[in-house]
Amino acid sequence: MAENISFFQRINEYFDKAAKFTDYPQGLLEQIKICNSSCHFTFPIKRDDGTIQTIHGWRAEHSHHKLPTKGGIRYSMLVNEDEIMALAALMTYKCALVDLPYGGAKGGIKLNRKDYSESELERITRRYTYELIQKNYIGPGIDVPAPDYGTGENEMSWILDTYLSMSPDKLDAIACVTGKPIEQNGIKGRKEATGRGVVFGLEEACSFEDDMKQVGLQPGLRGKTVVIQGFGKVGYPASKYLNEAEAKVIGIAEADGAIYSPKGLDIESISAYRDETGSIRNFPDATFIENPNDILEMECDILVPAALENQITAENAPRIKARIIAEAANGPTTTKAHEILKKRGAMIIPDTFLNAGGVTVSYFEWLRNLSHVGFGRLGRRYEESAYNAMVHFIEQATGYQFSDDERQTVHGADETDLVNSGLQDTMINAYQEIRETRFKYGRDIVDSRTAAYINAIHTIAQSYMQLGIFP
């Protein structure tokens, strides 16, 4: 397989492989793996200086199996055309694998947000809200953007107040878009939702003794050394839930450098001093490693990509020693890559199952948009009551007088017990199917990647069948 290829072409690589595991019709492969529709436009900007700047932005949407698309929008120089639609591919598989009603799409701008002040972000951000708006691509029913790299809670507030003033449906406009602030009807967990998932994926993949075996590691995170590779939205909750799990985070890597000690990171003390300085360069109580690659090829058991594309190559991999890799970014582990690891033995856990989290709480958040009720709020006081009850019968069944902090702990489930709950047994789920299909077809045939493809093809080939379109 070529190493130059573009990113869209590796996707429909790694569809055509697991295709060979299927067996319908070449007409309804083709269109599921083709990108339904994609728009590129152009729109002029003021910058405070006065001065007029053309800024270029996408939005793809890849498959209509489902309505709406759901896809996240990136402010990033390294935005095109094909990056987009290859992202928004790799939003339908994802979609499928997890069971999401949604076809994939994505968007982004082109810029480097540094490059621009707060109001002109958002006049940039309203402006593209209004493209998407004049060519159908954005509606609670239609196409849903999410936060993705280099935009946040604040883009997400701009387009849906953007929306809200241009669209005659007041009531549901609110769902237009996911990963807005709690005031603005967003839900409790998001920003820190893909992080969560990628530790309750790992937590799943880790717990079969037979496959820790084949990498030479004990069941569990327990223990485990990890190294991550951006320290953003996904990297910063997952090296903090890592920690909670118990496995230690050795090393962690940003644009600007890497942070590297064996003995193992606090990691709120270096998000605390990020906050003060800008920057994990010269964290005290870290050796400080001036090239960020190189903490890619660090000793370690675990190595966590959640950056963006393209950052482990055929340059590289031989050079990685993790025993996994745990695909948190999407499409950081190129082709050849992948065929190198997977030769020395590592076990790859990848990008279109483990970076899931994000968009299933999406998920919760459009649900709760579209009902107007939040989660938790029927059924928590009757939980509570029975849990009470419950302490009091065992009191009275034992003599044991629990404690008022024992007391404190018996609650009924709030929205984030429930959002938690939710995403943890997402995650359980579709990895235990990914690995049925492994063993379906062979471990030693079909590797989690395919597997998680050939289960993604299977629910968007059923979809297009309910349709009628395909028999």
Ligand code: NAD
The other form holds:
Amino acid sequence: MAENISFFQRINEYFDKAAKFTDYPQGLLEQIKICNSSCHFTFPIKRDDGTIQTIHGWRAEHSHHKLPTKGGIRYSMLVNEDEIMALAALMTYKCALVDLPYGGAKGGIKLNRKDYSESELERITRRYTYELIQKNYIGPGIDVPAPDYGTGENEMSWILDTYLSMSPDKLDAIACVTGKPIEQNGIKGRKEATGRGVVFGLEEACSFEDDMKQVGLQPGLRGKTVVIQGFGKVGYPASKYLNEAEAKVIGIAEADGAIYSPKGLDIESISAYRDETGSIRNFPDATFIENPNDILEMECDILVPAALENQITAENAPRIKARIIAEAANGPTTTKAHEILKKRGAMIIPDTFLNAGGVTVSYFEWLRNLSHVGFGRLGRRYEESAYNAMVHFIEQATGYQFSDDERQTVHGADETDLVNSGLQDTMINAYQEIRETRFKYGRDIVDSRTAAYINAIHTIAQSYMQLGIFP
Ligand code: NAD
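Switching from the form predicted alone: structure of the form predicted together with this ligand?
First the chain shown before, then all remaining chains and molecules of the complex.
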């Protein structure tokens, strides 16, 4: 089966399918769907060996219905304009779905970070930021980047520093980028947020008995076997929290091979082994599989693609046995693969919902930066005193003495508690809304992906109407 449509065309197909369930004017739907602006720029860098190389960078702001726009920056050899526009569009729908006040954006540089030294990456990132500033594609109220595939806290701190150095008097300049290191105005929990959100989302999706019955599984994550593709900023924490939730991660695929153990993998040991050797290849307590794609076809309950787009295709979908496909990556399943999996009765938890934890906690970071005060700073001590007083009254009234462990659970919420609570609440609410939409139109007619797009379209259309643009 040929699958010769581009990534952005695929997102637009999903949009069109969902739009049929709404009655907004065609012009409004077109405006929501189209990419509002994008730019491609090139710049030279001097490599460590003295040679000059031309670097290609992009930033797309898919929707200006809310400002700032928000979305990560990706470093990969696959980056091109179509990919960046598709990922920016996904950000628009994701933000609308989890009710964040942002339009969607995405940026990227075409490079394989393994080919560059740290100082070369720093020069490239700073020059990329300079280009964004020149073109008005970055700013706390304009467009706020974050980490994505191939980038992390280091890149975000170079972006921040470059932006700050060019706007010395802007009070809110620290909110120009999220996913920053904690010491540089980042927020606790952002690093793990997408993976944690994936597990909160999965927990909710697996909690409904009738939904689980449809895929032949028991409710809850406990005991479910999981295979994860990609052990990066999303895949690693997702696998850790899945094991903590008593699911069993039995396979992990990386770009250079996969590891498999039916008795379950020890995530922290694998992470330590990878830090030491640079790879998960030949991790001692597991079977090594040379072709990482083979593991996607292993017997398991949940398959979590957490690497790149177009990984589950019409070619391999017929051999995929997982009952649940949990799209932690953006766009991992092609349209034809989606149809094949759906026909076989698999449950697909869509990317627009499942990986929204990252941008949700980025939102908390941005709010923290704009308010210039850490969450919990004002109320924590007060709450703790109130809880302690309550414990004391209960002890006096009942004669019961709380143990030290019981007392430990009574504390004022700190930043980590608040971030995780906000993240969990967001994922639960968004899933319940998706499920309600499915029931509204008929579960057999509308799948979760289409329902997610329907919900996003309603939210964005309402914003346009509030702006008075489309009365
Ligand atoms: P990352 O660069 O931290 O990790 C990706 C990992 O996938 C790397 O370890 C890489 O070696 C591995 N990989 C690449 N090709 C592979 C292959 N063919 N098979 C197996 N492994 C392979 O990137 P990330 O931030 O974890 O992003 C992963 C996905 O999640 C992307 O689609 C990204 O857009 C999406 N996402 C990320 C975030 C975030 O906060 N980082 C938020 C939402 C969505």
